[in-house]
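Next up: just one chain, as structure tokens, the form predicted on its own.
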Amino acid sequence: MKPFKVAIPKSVEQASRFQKSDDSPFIAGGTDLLARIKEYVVQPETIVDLKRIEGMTGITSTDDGIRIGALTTMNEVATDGSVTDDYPALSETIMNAATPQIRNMATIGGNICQKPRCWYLRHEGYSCAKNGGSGCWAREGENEFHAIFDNQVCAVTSPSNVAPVLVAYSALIEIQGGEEKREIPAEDFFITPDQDPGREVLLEPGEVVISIHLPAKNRTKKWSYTEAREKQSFDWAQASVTMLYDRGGRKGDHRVVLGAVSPAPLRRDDLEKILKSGSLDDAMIKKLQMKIGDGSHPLSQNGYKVPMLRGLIAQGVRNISGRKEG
């Protein structure tokens, strides 16, 4: 691993100046960045450590919902009472992620901003659209775990299992660059390679995620998070389906968001419309299963993800309706 310097700012404004002036990456828990540095995917001269900045950790409950500081660890989010009671899909999703050791280190802000796990992108010998070159090696190469939707420019998948849940809850991502702050809906925060092949999230140079706001109006007790992975131990999902039903008690206000099958979380409003059309019965499941593969473009080795999604959404509907799988 190439040696590097560490800048330790005491404020977001100072961190922003460091990052802008040196083009140095931010580090929080370090579970993604340090791995990329060890693999020589990135070789920064300096990294900007955010952990000493006050006000970026903790979970605060208000009448409007909850605010989660970006440096709050994944484990703290998953076990917080306000999250488990009011946003259980987020807690369940995090508990399916990684290992306890990593959940105690990784931050929620880092999780949503991590880089894709494409082996071509993370190998120093390959140039592609995502690292400043052109083309996508995975489209004609080893693509078993790659995208089946929106994969024409680049076939990476979003590695964050938290991201689809935030989209489903219509979370707001609070960002700061210098003294300027702004909020971006989660659905707009995650971007695809056809929007900008070099980025995964809508952050400008010097900007950092400082908090995530989950609105109270979108809470629901009717939800499901289902995923499939190659092995039950530490691994990334091969596909996931997040479903929120009657958000805020509003009949027909549903969300269906797919994960690990596209470069960004994929909201499916066509499936949401089907959910509005009838009861959560076997006929509904069949309609959803027939529709869920629409728009996909499987590559040579990942066509299995379509039937996998069919199974996951069936399981999700049964979870919401209280019926046991099997």
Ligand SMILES: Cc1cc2nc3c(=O)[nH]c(=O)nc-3n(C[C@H](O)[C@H](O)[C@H](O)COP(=O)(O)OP(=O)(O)OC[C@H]3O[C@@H](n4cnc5c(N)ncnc54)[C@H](O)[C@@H]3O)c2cc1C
Second form
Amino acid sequence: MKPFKVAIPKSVEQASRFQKSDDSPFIAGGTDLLARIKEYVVQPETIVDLKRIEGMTGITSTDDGIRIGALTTMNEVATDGSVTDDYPALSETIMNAATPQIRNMATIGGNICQKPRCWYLRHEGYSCAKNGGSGCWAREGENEFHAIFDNQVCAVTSPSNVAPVLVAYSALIEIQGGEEKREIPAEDFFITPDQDPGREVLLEPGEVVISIHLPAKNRTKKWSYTEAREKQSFDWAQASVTMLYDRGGRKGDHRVVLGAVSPAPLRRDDLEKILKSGSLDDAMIKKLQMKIGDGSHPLSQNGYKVPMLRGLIAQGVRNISGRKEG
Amino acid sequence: MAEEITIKVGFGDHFRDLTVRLQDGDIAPWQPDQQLDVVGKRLPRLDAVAKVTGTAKFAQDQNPAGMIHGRILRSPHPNADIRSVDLSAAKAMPGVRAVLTVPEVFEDSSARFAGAEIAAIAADTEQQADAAMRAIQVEYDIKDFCVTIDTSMEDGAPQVGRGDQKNVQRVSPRSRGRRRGGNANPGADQQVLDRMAAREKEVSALLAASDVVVEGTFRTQVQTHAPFETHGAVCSWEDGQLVCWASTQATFGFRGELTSNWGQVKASECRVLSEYVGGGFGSKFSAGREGVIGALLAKEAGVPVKMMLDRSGEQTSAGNRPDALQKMRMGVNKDGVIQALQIRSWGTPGSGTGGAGAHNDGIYKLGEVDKVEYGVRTNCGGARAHRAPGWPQGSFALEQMMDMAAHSLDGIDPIEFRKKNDDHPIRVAEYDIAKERIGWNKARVRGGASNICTGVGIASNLWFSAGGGGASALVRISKDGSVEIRNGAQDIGTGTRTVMGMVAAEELGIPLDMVSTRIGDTNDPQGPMSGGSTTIGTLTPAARLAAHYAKKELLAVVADRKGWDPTDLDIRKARVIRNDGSDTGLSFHDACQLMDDDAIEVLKARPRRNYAGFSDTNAGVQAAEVEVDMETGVVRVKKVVAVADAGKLINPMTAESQVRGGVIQGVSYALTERRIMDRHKGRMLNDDLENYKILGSLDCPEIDVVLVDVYNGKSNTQVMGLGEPPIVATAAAVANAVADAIGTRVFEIPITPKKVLEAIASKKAPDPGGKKKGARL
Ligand SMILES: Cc1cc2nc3c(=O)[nH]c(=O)nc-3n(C[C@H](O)[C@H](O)[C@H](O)COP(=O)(O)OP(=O)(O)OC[C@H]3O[C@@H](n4cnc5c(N)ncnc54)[C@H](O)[C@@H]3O)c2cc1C
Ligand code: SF4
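Can you return the structure of this protein in the form predicted in complex with this ligand rather than the form predicted on its own?
Below, the chain from earlier opens the complete complex, with every other chain and molecule after it.
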């Protein structure tokens, strides 16, 4: 790795300033950024360490839900009582991610801001649409783990296990740049390459994710998080399906969000509508399976993700119909 | 004066007498009814605590005073000639103390894979070395490349090698009259071609006459060795003597390569140390370019240099198990007897010359075999021996053919079918153990009948690991009662050190904790490389002899001092006893105190030959049980029963550990590992341990190891190694179990969710393994 300096701001305002001055990346747990620096994928002169900023760790209950500080580790989030009680899919997805060692270092803010794992992007010497060049190596290259949806410009998959679940729970991402604060719905926070191939999240220079706000839990919801991957330890999802099912049934407000199959979590309101159409039986599963591949454009090596999604949604429906309300 | 003795050989309830003419100075092997105090006991390896507490020092952990850091610049191009290497900018960088170029040192200006060594540099800090390495300017002539077996075999494919090297070359049957590096003698080659044609005709006729013919095309992937500790050494010149702390499977081989191939230092002035090795799996026999580079950089810099590979260098340049494409046709008669097998196979040595062969006809009685094998060069890192080279890939194909044949003969159970075609004296008894312990006949939801299906599969293995000549051991008994045994060979994690100590302790009649074991130092007596699973077969007979004669000397001292009959004395449990078992009143320690000299030292070499024993090979059977999620394609191996034998078991605990390791690596080969090459730039995309997927802890099955203790009479310890045999059958057993579970076959490893889903989807399409006749391979 190339030597770099570390700037240690005491406040978000200061952090914003440090970053803006020469485009220095933020570092939280470092499990993603340091790996990229070691491989010379990024060669920053300075990195801005967020960990000394106060008020960005821990989980607090508010009138309208919970607020998770961006520096809270993945492990702390997954094991927190209010999360396991009220947002169990979040706990479940984190426990599926990475390894205990990584979950102890990695922060939830870093998790949703991490860079995609495309192996071209993570090797020096492959310039592409995502890193300032043009074109995509994966589309006509080695794309077994790449996206099947929204993959025309850049076929990365959103690497975060947490992201699709935040979309499903209608989380708000709280952001601060300088003294300005704003809140963005998770669904809008994660963006696709046609919006901007260089970014995966809607952060402007100098903006820090300070917390994640999960709105008050809807007591009527049943949930399921299913994912498939090659290894159980130390591996990435090839596809995932997050489902929240409203007891309201036909009138309910359901959520179906696909993960690891597109550059951003993919909310599927067409499938949510189907969930309103009847009871959670085999016929329902068939209908969802028929539809789930709609809009996909598999590449040469990743067509398997469509049947995999069909399998995961079937398992999701069975989880929901078999599971007691949480 | 060769002495003739009669010993018992065999196992379980299969024993017989064997008359053996002992070689000069050799002693009789331990007998089944003999009471042993150390050998055969489950003892934790001697270095367990040092390893888990981090006090064990591997090559990577050596930091001699003044040490600096080496780096190797590698080619980003898969096929190029190096036009020039300009070191001037790099030399001027801070901290740089030594540089070299590969074209100058190795007289090789071609880079035939992305990752090939171009130049090297040593600097005070790792960061300085990195920065300087990146300042080296290289001009290349870039050529077209092939990085997969398929593209390299295409007509008009770019040439991988140089000169008249063809991409595809027949490796067996071998062309005769081939001059080294040159073309075949056309006349002699024609004879081979004629014989091949005759063979093909004969076997084709047998296939046509068989009741059933099954055929299949099988693919196996490239598997890198991926040892935790990468290749390399810390090299230091001290008063003209070269000392290398190396990560190696062959301390003496490493030294030999530095001294013979490169000639700047004599064997007597080069010391290789390797007390702990973080894995090798067959890739660490050679000093490699990194070893030579380390020594040269250290010489130039005048200070020690650490030259260990980084992970990318390890993954791309330090060897791999080659991939294979195997096509087979097998003819079987209704009675279940195999008539003939036709094999055409292709394997990739990469850009190197390593063996690419698949051992796909070595197990079972296969009738007449017509096998033709080709090596296919690719612009990828060269293949090296990888735990049972050629066998897991061959077994993957052959064992599935066995199952397909059994299924096509209505009603023959795959295990019964194997037994019918197997005459290995040990394995025939091992099938039933595996069958029972895996619950072969248990009711299961299989054949794709539900969302979650389970299945079982079986496969066999074979190995040849009794070792041979080439080892000596030194036993020193000191007057203070301390005992040490020394041999210069390495322990690559297999337990060699522990087993050597146990053999010496048994023979000396003292407990293991009274013996200090010294290994991994070429200043000590000659020892074997850790290859072919022969290390302990080679080493332990020497250890036993040295201990035996040292004890004799000690007892002679005792007899002399006490006026006793030396032939009436022995040592047992650290007491000097008489032949009738009575105690002399002297402890081992007391006996040592009687010495005039400070120590007794005995250096003994092992007899060069092994005896014709009970079985020249070790066998083994593995059965796997898998669970497949039919909806997502995810395969989980639930259990593997591994029945293994390795001659006489010195330490069942370390033996079991070898088997576990083999099974884990085998499951990993079956399900997750593969090298991924980029078609655009010809680079390895998963030159790391993230996307190069090695089985994780949660993915490991329950492993039920059953060891069969065999008195094979082949040497005075009767030991055979067990490093390689346990990986041979695993992937094949898993593949057969997956086929049983999902009701169709996956003809290619790794069996990923993608391939399972694809196989399920094409289930309605004709099974390429179905009953078919006719078509040529
Ligand atoms: C072997 C392995 C397996 C893994 N498997 C999974 C998996 O299955 N699922 C999964 O979801 N993840 C997985 N991960 C990724 C891991 O979860 C992320 O690396 C981690 O969550 C990143 O968090 P961090 O705090 O370490 O981020 P850092 O590395 O510190 O930062 C990551 C990025 O986010 C930015 N950033 C960090 N915090 C903020 C903030 N508050 N505001 C704005 N920007 C910020 C940084 O600038 C940087 O670009 C895996 C990682 C490894 C190494
Ligand atoms: S998928 Fe995206 S990141 Fe990967 S090569 Fe294509 S454009 Fe680049």
